[in-house]
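Only one chain is shown below, in C-alpha cells, and it's the form predicted on its own.
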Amino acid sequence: MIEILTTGLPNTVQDLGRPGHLALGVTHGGAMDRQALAIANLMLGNDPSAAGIEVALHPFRLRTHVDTAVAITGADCAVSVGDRPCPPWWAMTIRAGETLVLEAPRVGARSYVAFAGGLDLPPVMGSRATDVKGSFGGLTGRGLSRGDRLALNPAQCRLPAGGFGAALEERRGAAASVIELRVLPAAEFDAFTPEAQAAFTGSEWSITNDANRMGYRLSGETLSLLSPLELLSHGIVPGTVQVPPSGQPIIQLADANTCGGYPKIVTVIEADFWRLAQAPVGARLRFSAVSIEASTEALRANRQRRRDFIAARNLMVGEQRAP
C-alpha cells in the first residue's frame, strides 16, 4: 500500500492505455511519455503496461506502507526517497514507512514513478489508465488528492544493492532550446497554401497556455487553406495537428477526442511523442517533414532499444544473483 502526500489533479494512474475502442468513442489515453512508464516498469522487472503514476504537477510526495521498489523516469528532477538523494532514471528499494519525494523539473514535464508488481486496481476495457473526460479507469476515474491510498500488486523485485539506473542516447538533447519534432503530411495537407505549409515546418511555435492531455494548442504564424474547406467529423489520433479558422494549430495528444472536422496539415511520428510529453507550457517547437520509411524506421529503433534494455537488465540482475 503507498499513500499519497502532496500532490495535483493532473497526476493520475497511468499504463499504456487503451488501444482498439476508438470507434467506441473512447481515447487511447494511457501515459503521456510511453516510453518513460514502459522502461520504469522494465528497470523493476514489471510487465511494460503495468500501471504507474504520471506526475504532471510537482512536487509529489508519497509514503509506503510496505517494502517495495520504484523506479523514477521521465523528466529530470530531485528525487529523495527518505534522506537520500536519487539520480533521475533510477529504480531502488524503499522501506516501509519511508517517503519519496519528487521535486519541480530542471528539465521536461512529466516523471512516471512505477512500482515492483504495479498498481494493483480493476481494469476497464483491458487498461487501467484513468480517462478522467470518461470518469472511468485508474483511482475512480480522476486525478490523485492527498490521503489516497493505493494498493500494489505482489512482487518480488531483484535489485543492485543501492538500485540502478538508465541513461536514453536519444533523451540527451532533451534540455535543447527548441524541440525538434518529425512529421508526415496528413490528409488536408495539400488543402493548405505553398506559404502556409512552408511555414509550418520553416519557422518555431511556442506551447501556449491552453495545453493538456488532450492537446497542446501552438502559437506562431497562421496558417491558411487555399479556399474555405468543410470536413464532417471523422477520426483522428494522438499526434494528428489540425488547424481550426484561427490558423493557430492544435496537436492530439494521448486524451485526444476521437473525431474532428478541422483539417489535418501533418501527424507527429509516434516515436516523437516522448518529446511533446516532456515540452512544458512556453516550449519551442520546430518540425521536419519525414518519409514513412523513416518513421517506421524509427519506431523500430525505439522498440529495439526496449529489447537491448531488456536483456542488459536481466544480464545485470542475473549477475547480481551469481554466487
The other form holds:
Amino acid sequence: MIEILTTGLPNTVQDLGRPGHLALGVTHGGAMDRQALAIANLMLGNDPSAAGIEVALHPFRLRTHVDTAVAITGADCAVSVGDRPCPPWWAMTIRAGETLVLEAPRVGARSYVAFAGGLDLPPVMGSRATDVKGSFGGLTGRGLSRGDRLALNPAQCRLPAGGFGAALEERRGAAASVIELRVLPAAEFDAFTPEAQAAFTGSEWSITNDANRMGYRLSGETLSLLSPLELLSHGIVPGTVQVPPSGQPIIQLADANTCGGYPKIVTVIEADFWRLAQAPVGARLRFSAVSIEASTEALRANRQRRRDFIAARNLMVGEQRAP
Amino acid sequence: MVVGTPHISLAGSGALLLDGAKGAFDDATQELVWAVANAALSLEGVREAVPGMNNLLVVFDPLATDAHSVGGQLMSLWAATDAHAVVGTHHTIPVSYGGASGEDLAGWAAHCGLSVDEIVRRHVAATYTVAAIGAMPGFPYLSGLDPRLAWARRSTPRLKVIEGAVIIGGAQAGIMPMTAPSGWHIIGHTDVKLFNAEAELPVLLRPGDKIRFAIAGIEA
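Mind sharing the form predicted in complex with its partner chain? What's above is the form predicted on its own.
Full assembly next; the chain just shown is listed first.
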C-alpha cells in the first residue's frame, strides 16, 4: 500500500495504454513518455507495461506502508527517499513509513514512479491507464488526490545494495535550448502554401499554456492553406500536427481524440514522442523532415535498446545473486 | 461501381489514411469503408482499422510490414471488396426535446424557418445510420439528417456538453456518450447510455446500426 501525500490532478496512474479500441472511439492513452515508464518497470524486474504513476505536476510526495522498491525515471528532478537523496533514473528499496519526494524538474516535464510488482488496480478494456476524458481506468478514472491509497502487487525484486541507475545514450548531456522533432508529411501537407511549408520546418515554435495529455497548442508563424478546406471527420493518431483556422498548429498526443477534422500538415515520428512528453510549457521546438525509412529505423533502434537493457539488467542482478 | 479511387496518405510511419471522399458524405462510399475496414484487419501486421466519414485509418506495426505494402493491399481491397450493406441493429432513442437540456431547440427551429413542433417532427421522421464511432468513446457520427435541418457548428465550442445531449453539427446528428467539449448544437436529451468501459461490450452503437429518435417530451 502506498499513500499519496502531495499531488495535483494532472498526476495519473498510467501503463503503456490500451491499443485496439480506436474504432470504438477509445484512445490508446498510456504514459506520455512510454520509454521512461517501460525502463522504470524493467529496472524493477516488472513487465514493462506494469502500472505506475505519471507525475506531470511537481512536487510530488508519497509514503509507502510496506517495504518495497521504486524506480524513478523521466524528467531530471531532485529525488529523495526518506532522508537519502538519489540520482535521476534510479531504482532503490524504500522501507515502510518512508517518504518519496520528487521536486520540480531541472530538465524535462514528466516523471515516472514504478513500484516492484506494479500498482494493483483492475484493468479496464485491457489497461490500467487513466482515461481522464472517459473517466475510466487507473484510480476510478481520475487524477490522484492527497490521501489516495493504492495497493501494490506482490513481488520479489532483487536490487544491488544502494540500488542502481540507468542512463540512456540519447538523453545524455545538457538540455538542448531548442527541441528537435522529426516529422513525416501528412495528408494535407501539399494543401498548405509554399510559405507555410517552409515556415513549418524553417522556424521555431513554442508550446503554449494550452498543453496537456490530449495535445499541445503551439505558437509561431501563421500557417495558411492554398484555399479553404472542409474535411470530413477522419481517424487520427498521436503525433498528428493539425492546423485549425487560426493557423497555429496543435500536436495531438497520448489522449488525443480518435477522430478529427482539421487539416494535417505532418506527423511527429513515434521515436520522438518522449521529447514532446518531456517538453514543458514555453519550450521551443523545431521540426525537420525525415524519410519513412529513417522513422522506422529509429523505432527499430528503440526496440533493440529495450532488449539490450533487459539483458544488461538480468546480467547485473544475476551476478549479484552469485555467492 | 459508383466509388472512385481513394487517396492514400501517411499518418506517421505506422498508419495510413485511405480517403474515399468526393466532396459531401456519401452512403455508398461509407458501406465500402466498413467492408474494407473489416477486410484490412486480416492483413499481416495490421493492428487497427478505424472507419471515419468516407475514409479509413489503418494502423500497422511498421517493423512487421511497411506502408508501401499495406497501401497496395488496401487499394486492392478498395477495388475488389463487395460493399454489401452491413446489417446493423435498430435502436430507438427517446429524446426530451428543448428545455434546459435542449437549449438550442428554439434557435435551431428559427434558423431552419420551421416551428418547434415541425422541426422535432422532422427530426424523428428520419432513419439515421451510424456511419462511424469516434472522437470520444462511443460517439456516433449519424448520417441521414433531413438536409433542411442542417445547421453549421458553433463558431466557439462549448467547454461542457453533458452526457446524453442530442446534438446537430452541420449535416450530421449525434448523441454525447459523456460530458465533453463540443461545437455542436444541443436540441434535446436522452437517458440512453452509449458507453460503459466496464461492460463486456463497452459501446451500444456500431457502424451500420440504424437509429430512430422518439419524442419523450417537447419543451419549447
